[in-house]
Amino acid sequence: MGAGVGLVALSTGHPAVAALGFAGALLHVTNHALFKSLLFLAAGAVGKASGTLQIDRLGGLARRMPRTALCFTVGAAAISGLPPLNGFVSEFLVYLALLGAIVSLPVVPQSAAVLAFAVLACVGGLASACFAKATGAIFLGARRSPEEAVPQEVPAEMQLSMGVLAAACLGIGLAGSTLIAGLDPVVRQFSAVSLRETAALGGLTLVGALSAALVGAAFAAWLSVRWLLRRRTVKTGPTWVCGYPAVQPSMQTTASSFAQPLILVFKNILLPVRHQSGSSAAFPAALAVEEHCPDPIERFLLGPGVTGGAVAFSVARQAQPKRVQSYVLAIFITLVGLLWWRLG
């Protein structure tokens, strides 16, 4: 979106809007390299510690792996575009570019910018829901498989690599207007306008100040809680479940049940597949329900295309000649045909 609005703005003679779009696109590419790497490393740490990457078999890892849980949460918030992290800063620049396009560009690009603005906001909300699901199902609650080995925190070198990336995500979120020094030389090559002459300077300064205030407030709240509880005994007890006594870890909210409301809203697009086994009685002895959403593009476009291509290649392979003489004859006939088509 950032690169697109930048190109449209350049073609319509609005270089300041183009500079904002290109700056947002460049910074967002950098940010994706950071927080996606962080999330992949955290997923690898979870897999190494627990022996599985199936979300519905995990749970309660924050107690055993607090540093990994913190790094994963930072990456999840960053990729969702939440302040005070880097994903919010780059999306903020793209939002500024889209607002500039809505105000300055002709009618048709204006309409496209309004639609892009709404889509970007929707994507941010859906990403937040997705990673809230992943973070909650993996790190919160209780272990869903108590019979398996208890996971432990990963080695220090794995924690260090995640910590560096998490610190970079936070650092860019707090950098504010200092980001212009790195983005400006590249952006000027595209738009011939300095970012200091656009709304980016004031916007990034404000974002950096608000992000710093948010981090300071969170840290102050944490210190206050620690100070208030320093001489108190913290008691633990079972979670209230409306008086139901026979609570099992498997009864926790799963990733699938967390996503169910959104899946119902988009069911005509996602086309969920549901498998249920067991008795239909009121109190069945055993009941299993599984629901997943296959990728519609893979399911209806890529899958049939790959299958059809495999069948076509299989037929072509069967039609291939088996003797060297037949290959030579086929090449000769092809060359004669090409010469006749070219010369005649």
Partner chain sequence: MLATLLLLPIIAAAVSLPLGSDRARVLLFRLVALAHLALVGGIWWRPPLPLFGGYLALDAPGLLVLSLGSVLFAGVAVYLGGYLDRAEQRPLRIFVASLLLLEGAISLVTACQHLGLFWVAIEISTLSSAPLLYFHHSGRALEATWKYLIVSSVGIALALLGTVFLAVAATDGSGETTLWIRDLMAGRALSKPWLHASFVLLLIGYGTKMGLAPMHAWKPDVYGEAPPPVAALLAGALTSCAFLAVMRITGICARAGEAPFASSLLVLLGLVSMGVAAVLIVGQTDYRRLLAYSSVEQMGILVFGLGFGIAGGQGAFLHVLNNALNKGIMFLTAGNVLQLCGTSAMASTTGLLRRAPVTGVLLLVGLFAGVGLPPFGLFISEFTILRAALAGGASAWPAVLYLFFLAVIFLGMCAAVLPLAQGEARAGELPLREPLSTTIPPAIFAMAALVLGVYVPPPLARMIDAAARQLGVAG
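Having looked at the form predicted alone, could you now put up the form predicted in complex with the partner chain?
A single chain, with no partners or molecules, comes next.
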């Protein structure tokens, strides 16, 4: 989206907006590399420790694997573009480009920029929803899997690699204006204006500062709570579920139930597939409902397109001439055709 805004701005002669767009796009590529690999490493760690990658059979891993949980949460927050981390910085640049486009570009790209702006916001919300679900279902709550597979924390070197990536995410988040020095030479190749003249300079420095402020404030609040509770009694007990006594892990919100309201909202885009079995009697002996959302693009667009193409090709192959007369006929027709077309 960033590159798109950049190109549109270049075509309408607004180098400043273009510089922002390309800077955002390029920085996001690096950031994406960081937090996506962090999330995958964490997923690998979870897979190694618990033996399965089925989200509905995980849960409560944070107790046994606190450091992996921390890294995964940092990764999740980064990918959702939340402030103290690097995801936000690059998305911030793209937003700046979009806002710049909204303010200064001619009317048609302007309205496109407004649409893009709203869509990016909605996507940001959905991304944080998706990764909140992932973090919650995997690491938080009580363990859903049977007792014997007790997950252990992964060995140190795995944690180290994840830690480094998480630190990098936070580092870029707080880096602020130093990023400009890195980005500027690259962006200069795209647009004449240097990043320093655009809004990015002021923006990035303050974003870095305020992210630092956020981390500082959070730390201060953490200390104050600890200080407040030092003389108070801190008890632990079962989760207060409005008094319901027999709480089992399976009663927790699973990943699919967490996503269910969202699927409802986007029902006619996602087109969820629902399998229901079991009798519909008043007290059915066994009832099973399973619902999942296969990727609609693949199901309706790519699938039929490819199979259709393959069938068409094989039909063409069968219809191929096999006798030598038809070979010569082909030459004859080409000859007459071309002569007629070019001479007639």
